[in-house]
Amino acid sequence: MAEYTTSKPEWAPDKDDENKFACGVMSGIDGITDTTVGNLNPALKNGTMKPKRKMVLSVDDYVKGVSAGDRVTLARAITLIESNNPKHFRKAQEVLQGLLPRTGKALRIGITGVPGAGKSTTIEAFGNMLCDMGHRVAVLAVDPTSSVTRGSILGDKTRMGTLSRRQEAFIRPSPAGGTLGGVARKSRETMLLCEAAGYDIILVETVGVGQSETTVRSMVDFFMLIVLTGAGDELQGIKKGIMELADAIVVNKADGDNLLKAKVARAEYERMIEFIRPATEGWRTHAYLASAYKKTGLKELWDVIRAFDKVTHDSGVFKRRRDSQLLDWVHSMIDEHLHNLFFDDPVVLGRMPEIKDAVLRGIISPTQAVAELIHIFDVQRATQRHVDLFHPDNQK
């Protein structure tokens, strides 16, 4: 084995003379001193070090953790819960379980628009503006058109850079990939675990156009709507759909030279709302002025939605509507466990491909392949209930 020492090679400046030289050698390890590790880490000088982090975490781990607000368990946490594996799924119900009485108290506010609305911008504003009042706040991004776009959302929290500075504040996108009901099912949980967390706004951002607009409406109390002044009449569809949807519609960029157009298209909206049922039973939606890039009308805008928060809860609107959303929450996650089973058991992927042929070539239509496919599913299922109820583990 070679040996190493600390003296100089021949060619290295004696420290007169360093400053001739465009390089020097520094000494080895055996040569710090109090003012180089100074230099390099305070907390190697004093042994001041924080200990490290587990590497695997038990579910106790994980609820004192995220109870406790910290957020790098908390992280791990919605790691955990966006995870596939099975083994995950099973600890992260767990911490769930753990959690669950610390949920359910903070708001949830829904935001979407159309791209280049202005959303990240706005939701920064309203995330810093909330923080100085003394709220603690999440956002979350939800993409169920992620297994198109594969994650390209983590750009949200590079947008939002104040903001994520802050340590009122959590920023999270949402995992990529997956079914509608996979990201849905995440993102819903990912909400709870910072609810448990300490956060008492969780601001939920809609990163797809269509069909993630009606998953985050299932998600959240407030469902605000964020639009442009002149967007075209080639929105206008899309508009309406998501207008029935929205408790509150924010005309953004309502500053400068905008500012008139920004008013034309607030009166523009408040025509349409009139021939649009209310999204929520006893409130009635309005159009709002607002600028992100200024901050204004962020203040009026959180005045509108406690005072949404007020009159539902006086109604009894806001209870209901949590609880039609868990009702739902549990339905959605029993159809896509059953899709799951099907696609997934063995003999029907057997089948599938003879099945798909036989309909393609026009020999049975598409309800008898149905029929038959759910036909070799019962088989299958029944038969695997027999052979469990037999088996020799079974009859202790």
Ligand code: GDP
Second form
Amino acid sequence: MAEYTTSKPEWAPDKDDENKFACGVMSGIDGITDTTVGNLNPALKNGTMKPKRKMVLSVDDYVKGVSAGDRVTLARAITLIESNNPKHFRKAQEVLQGLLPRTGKALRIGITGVPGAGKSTTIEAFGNMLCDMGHRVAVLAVDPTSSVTRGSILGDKTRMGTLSRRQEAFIRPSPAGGTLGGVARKSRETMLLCEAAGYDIILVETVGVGQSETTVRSMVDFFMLIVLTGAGDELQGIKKGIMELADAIVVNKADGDNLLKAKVARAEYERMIEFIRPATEGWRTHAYLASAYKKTGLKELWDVIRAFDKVTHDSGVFKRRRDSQLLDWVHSMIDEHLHNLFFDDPVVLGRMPEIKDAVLRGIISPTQAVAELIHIFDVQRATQRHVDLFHPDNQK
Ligand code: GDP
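May I ask for the structure of the form predicted together with this ligand now, the form predicted alone having been displayed?
Expanding to the full complex; the earlier chain stays at the top.
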């Protein structure tokens, strides 16, 4: 048992002849032995984590820890993925490579809707229901507008209080800031890590603004749009484009006085869907009623998702979509990479103001300006390759 004392500990200055010490000292930490450390953290005991490696984990430590479903290692692996440090990037890619055979087996579900539609309340109720059914659920978010200072959706754990406390659930806020491409890569890789850690259902939340819906659609199997009642006004706010991405439209808050309005809204959405191209070949999108508060309609929603899973697996659409998502991912990363190479090139950056100015003054056309900048970039890259070739390290 730890003991509290105010007597002077041996490391206090000798001058203190009162032999009294202002701060209380807890004894007891010394009493912890290797075995008791093991008792505090079972992962230390069973060898999936090594106590002294706490500071720096090797690629192998990450692969083993994540494969064993260790949440601390998973969280650290995600932090590695999210890091902008090139050294971390390489290590993260090695970790991912080691975990790749364990990925791809989860069902990936995207959830979008305007702020206030009830996404986080629904995810909490739905996630708890899935955990009760024996699933392991990871909840991720894609919010390119988030930044370290502003916080992000899901950043506030209290939004999903009961779910975040469950062992079967893992909640991770959106990677902060950066370009949508950067956030998308980090979120996709985080999804793979969660799959490798044994989560069989991945819920990806998106803020209902800008391009993030398209990005999330491109990384999930099933996409649902959560909408509010009061169809008339609200329908104005929902972009038709987003409805075209949805495999299900969920009219939330179908409870209490709102139930009647929700039924009207559902019928309204059903009529609209008639005129919209289905998001998934061979699947008819419908509108459903749900209440995250009353936990109604959630079991039915899960039945819809399971039916979708079966239909698309049987028809081959599921596999085809996953394949094309992978290739799109490759393409979008090439785009992003080339974009960064160009816009981070110091010579290009140096000439940019002068060329932009020439365009604005009508001296050269935008097309000529682009040709000039690309030429500068090409020459710069060729020179760089030449320099690399004659670098002493490359002469051996
Ligand atoms: P988000 O911004 O889309 O994540 O929305 P929230 O989940 O934060 O919910 C917005 C507000 O709607 C909150 O005040 C919730 O308490 C409320 N809300 C969410 N789901 C329901 C529901 O099923 N019924 C009712 N009546 N209110 C709900």
